[in-house]
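Encoded as structure tokens, the following chain is the form predicted on its own, with no partner shown.
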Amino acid sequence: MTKIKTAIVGATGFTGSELARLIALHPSMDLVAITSESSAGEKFSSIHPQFFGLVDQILIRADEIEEKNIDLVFLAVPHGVSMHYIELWKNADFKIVDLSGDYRLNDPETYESWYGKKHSFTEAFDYAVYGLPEFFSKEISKARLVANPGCYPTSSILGVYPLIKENLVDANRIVIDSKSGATGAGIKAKSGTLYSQINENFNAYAIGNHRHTVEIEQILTGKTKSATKVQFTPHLLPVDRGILSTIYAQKTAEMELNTQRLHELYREVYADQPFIRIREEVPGIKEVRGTNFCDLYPTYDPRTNNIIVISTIDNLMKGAAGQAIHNANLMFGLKETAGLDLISLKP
């Protein structure tokens, strides 16, 4: 079988280099191109030194790609930069996975609202999926522009969906506190971020304003078709990797409900997918770290009439790496798990 010629634009990145371990692991991929403006020319393992003798390439500009005959590519920049290699590979061939949030939200009027920034290639809100597998598997199957979820999103829409879709809860009614490692910041130093910073620390950012918050909520009422509203905060730990987010939403069913039922019915809504693991135990993050599973354990709480969803994810992999692989696979009719059968790296 012919190999799928890969790229990765933007690979001196943490998510950029997750990419290349998987790619150079994948048996239906082959890594032809990484490029990278501010390193080009440069080797790919003298910038991440974890691949010296495995994947030791010259570093190339982005431009150059289109010389090598690429079937698929990997947008692994930040966001207000992808538009712009979208807007000049509108008439490629090869398929994209945007890693940027450049093309999750429904419309440029609601990017340029929680982004900050003015969007210049609108056009492609037209054909752009959204990647979560677990949803759109189909269209993403057909798709030749996937717009890869973000990582605090993944955590949470995939921990709330089954009650606004059993309609156990009120939808405008959600909280989620979720808690990531460091690099989900990037690997460009900034103030918040420093070691001295974050070690032995611990504190909540962007509150009741951060741009993953209508991520959800769209996602969530689209999916569902009930108007869904969350209080969204984020939180930032003192580890490499990992999200673990606390969800809350009160039970407004008549139906009689416990913990074991809680886990029946997700275990129902998730029975085919692959990367979905329903816990018997409260999960951590180093028990999904270096993989693409993310752990959900629901449970119901009678004296408060409380649901409470744990949901785990790596950052670096179902939160960005290893779910833009998902979405390849299914682009390229190849089976979910290829390149993905991974098992948590623990301690």
Given for the second form:
There are 4 protein chains.
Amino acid sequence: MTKIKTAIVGATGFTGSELARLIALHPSMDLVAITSESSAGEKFSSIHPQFFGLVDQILIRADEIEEKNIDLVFLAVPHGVSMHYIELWKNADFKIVDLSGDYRLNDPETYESWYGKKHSFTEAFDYAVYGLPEFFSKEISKARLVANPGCYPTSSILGVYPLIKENLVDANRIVIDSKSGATGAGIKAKSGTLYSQINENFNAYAIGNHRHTVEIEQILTGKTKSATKVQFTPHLLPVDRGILSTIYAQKTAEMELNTQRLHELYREVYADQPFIRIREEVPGIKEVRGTNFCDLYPTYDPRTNNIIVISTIDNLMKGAAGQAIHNANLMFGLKETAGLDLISLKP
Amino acid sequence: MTKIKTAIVGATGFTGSELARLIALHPSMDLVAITSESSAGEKFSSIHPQFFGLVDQILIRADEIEEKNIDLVFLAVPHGVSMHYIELWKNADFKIVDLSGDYRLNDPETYESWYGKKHSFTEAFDYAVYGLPEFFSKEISKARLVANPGCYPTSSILGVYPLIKENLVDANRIVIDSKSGATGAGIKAKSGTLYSQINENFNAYAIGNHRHTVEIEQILTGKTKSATKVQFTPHLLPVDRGILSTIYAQKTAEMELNTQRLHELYREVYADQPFIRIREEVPGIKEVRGTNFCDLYPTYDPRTNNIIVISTIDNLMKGAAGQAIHNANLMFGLKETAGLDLISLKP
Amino acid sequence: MTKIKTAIVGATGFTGSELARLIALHPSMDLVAITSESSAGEKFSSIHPQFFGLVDQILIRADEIEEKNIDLVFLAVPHGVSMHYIELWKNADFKIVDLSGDYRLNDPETYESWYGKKHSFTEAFDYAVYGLPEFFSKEISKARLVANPGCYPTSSILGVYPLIKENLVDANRIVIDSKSGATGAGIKAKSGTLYSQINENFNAYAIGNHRHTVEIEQILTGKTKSATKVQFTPHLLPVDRGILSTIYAQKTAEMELNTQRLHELYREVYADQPFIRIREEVPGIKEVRGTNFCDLYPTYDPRTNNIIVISTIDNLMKGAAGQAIHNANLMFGLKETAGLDLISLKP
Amino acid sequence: MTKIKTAIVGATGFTGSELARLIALHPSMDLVAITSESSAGEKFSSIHPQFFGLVDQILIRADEIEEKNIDLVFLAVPHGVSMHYIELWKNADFKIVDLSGDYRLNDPETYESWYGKKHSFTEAFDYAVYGLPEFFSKEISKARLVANPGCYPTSSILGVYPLIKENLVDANRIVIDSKSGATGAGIKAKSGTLYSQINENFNAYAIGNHRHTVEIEQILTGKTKSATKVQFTPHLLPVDRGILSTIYAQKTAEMELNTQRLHELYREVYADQPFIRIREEVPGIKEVRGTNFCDLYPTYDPRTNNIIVISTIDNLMKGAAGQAIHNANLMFGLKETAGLDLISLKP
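After the form predicted on its own, can we look at the form predicted in complex with a further copy of the same chain?
Next comes the full complex, this chain leading.
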């Protein structure tokens, strides 16, 4: 079988290197090109030395990929940059998975309000598909542009959704307390990502105004038709990878509830989803490290009438590169789990 | 001036060694005895080698301290053990600061229901004082038995209190999402405290049933006269020290609110408290490491009408040994900050 | 093609879980049985929860595997225990890879002197083969019992060997300063493996008397016919995985030398070895994490006339489970890299 | 008693903040000024938020300190910058402790050869004193310019010195394998000090050419009159603080030796030194964290005839700011341990 010819645009970040790892191990994909505007001409493995001897190809400029007969491009560049490539390649033959935030929201106005910048190529909102396979696999399989979800939204939406779908809770008052590993902050050297700033430390940030808030609300509202409002607070964990979201919702349904019933319900909702595990014990982030799993653990507290859901993912995998590969598998009619049948590297 | 003759009962844990550090540096305290039933006869510094050359005294058995003419005993033993010493020494001349949970709750019944064991010396509930100096400094100064607060409750109560005191929020629906460093789990070797179990990991535990829940509720209810109910979820951070609690409460007051007004209010409530800092920026746990500070940062989110408060402490200091010294200072009429004018070891 | 039916004896440790990960991903192996004397009857995934939904089989007792028509057994039990199974199964049909130290040394006398215990089944020394594929692939391919090398010796021997083979250095005065991640100390809870004991800490141990010293010396002496003596000092790193050995040897050869010439020489010596990478830059342990690579970086310092070699491996992979799979591939005529074409999980 | 009026020139780095911590706690020093060219006008505590409420003074420019009637300046700026201030203030009334490398070496020529830059103010070599109090306390007490030793040299020199002084070893073939915490690399954001680059990683760097090599050799040679040559290899540990040096030397003396005899000898050599602890057990870096101690542990291996010495310090304390305060205490006739009677923050 001919392999899918893929390119990664944006090689220097953590998402870029994680994509390279996954494509190199994928049975049906070839990594034909990796691009970097700042490092073109260098070896990929000189920037990410773990690939020494494995992925040594020379980085090219993004505008050189059109000569490469590519089938699929992964855009691993910052928001605000992706839109230019999507405009540049609006008539190109290849499909695109965009890992930035440029087309995740419903419309350019919301984007501009939460991202604080003008959107320069709004027409692609018409055909971009939000790449959460658990919700939109049909649309993804026909898409030519997929907007890969944010890491926090992936963890949050998958944890909250069954509660709203089943009308169990007040969708208007959901609290999501999320904690992410340091790779979520990107590879750029800045004082906040210095080793000694993160090590042995822990803090919240962007309280009440993180962009992922509106992504969570729009997707949940759109999918459930219940207006959803969330209080989302991200925190920075002293680990490389992993997101754990602790979700609090007040039960409003009259039905009797207990933790066991909640587990059954979550199992039903996600019955056919290969990357959702409803865990029997409280999960830790290390148990999904390096995998595309989202582990969920819902509980009901009769004392307070609250439902608490724990949701864990690897932010670079299910929160970025792994989900991008999952989307690509759907776009090209491959098995959903192709190249993603991985087991956590623990310890 | 004669120094206060102190003893630490229970030398092998983290709280015991932290007390030794603080007493050794305290201008008005002498460390006359350290006890350990399991290690009596050994040097304290052979168990905690950082004290080599500094605190080399030989560990004795607890029943030997009565000969030592002690003024003050710190009980650094597990709950269920403290009560036996308190019974044993009910007529002793010295005062006691108990760092266990044996006398923190209002009554033996609540203790037995949340701690799952019979209480064997209930009469001391009559004279034990809850050792949160910000609330009970008068009672503490006259007490002969102080129940030193739990680590999570210290962080939680101090963060929540101004909101209920000022009738700003629904006291019945408070969410406290707390994250603690690994020393909170104690020094005993067990599979859950293994390095490779905690490192690069993060998880919740005791969802809905942690003992500190009722301690938080009873103290807040008692102090504010508003029935308080909290959803408290502890998590385990891959750091040695520190607790960060993220507190969510729904604003019910009709008054206009914003973050600046909240800061002013917190500053007023804690105006005379030497160990409360109302921070201007979102605080991290490393900034209180090794100190007795509780750093607070309240915010108001007009979009959701929620108040979010960040509260950070060092669990071994303000959450245990530091607060115990603070209580001792009050009990002996010393300056509140004596021996506690420390600056965070950062990085 | 029929898959090789494998069993892991000893499921609870880190080596056991790493073997399970590798076998589950291996194209030509089936994991037919996992044993544990202490946890028989439980699910493997209840002990190692990262395997939830992936390897959920029930643990059996070791004596039950004979009914399973096994082709290959991995012994992932402590030294002193392996020998009993090897005696028990001396006439069994299956082959054995023993990951303990019981048959790594030349003879029972040396074993007893360095391991401090009597050897109870000495006859297997006659047919056990030391499982370092870079040296003994022919012998391994015919072996029915392979003694999988120690983690430190793997890193040390591969780093030193070219120097002695080429007669470049004084083989009698080699210094090996090794640093290992915490999984090297095993999964058993003890005070030394407590999170807060290892985190933010670093120390040497077993100075001058670690058992791996003699393993390094015997294998190097046997292979090169030059009597080799090493000063080996292990240290404990605050990371989960990885060994970095810094090797110092005094150049005695008269030939002109420089770092580039050394690199060429190492490349020649290891030309056909799929898991040895002679790195162009100083390597870090994270670049081999989760892989079976041994990365080497030799240098020559003309100022001191010393050769310094950096050697890095993942102690659970090339230092244990990965090398065991490599040996198994050789024993069953598979491609050397089968199931081991992995890329480092970095970050 | 009037306190010594001190200034810190260079506030933004780790050394600057550690000096501020120590001076704020010092019984005989006042922190009159802190300077920063890049952040003048900001609060010190806005750069190092752990000082919030404790050291909130406004940063000034270095050229403003002359108006402040200063007694003592700590230069906490990079090498190459210090020399300009020392020239500028060559006739000033205050004394100077320079924490950079500008005056640690014997002469400008060696400086230029190892630091790769021209020295612009060479005359101060004539009166600069190397600030290792264990060797040069008399000279330091009379000095007006002290060159505070490098972190690696402090750890290395103190560990090696007794061996050469007593003619036990071949001074010409000493191996020093050093491992340092990440604060040694400074506070400047660069890709190598990124959290995810250091966390779970470990590597050597500057093999054979680190500047501290010559500092170690010159000081040991000068003090012992035996030409000393060392093979020094630094490594980067995933911890904030701490240096552990493992020192290897070949015994050449004819005298009988064992580990106990070595310990006695070290105790004699350092009998009057308040910050040297000859430890009875192998030390870890966490046991000196936050203190000015250098913990030493020498051993003799009769099998190889090597002496191995473990030497640990906190690189920001005994390796920088703590030693600077020690030097200042000597320069002003204070008790050596003034402000430095600290106990390790462990855990």
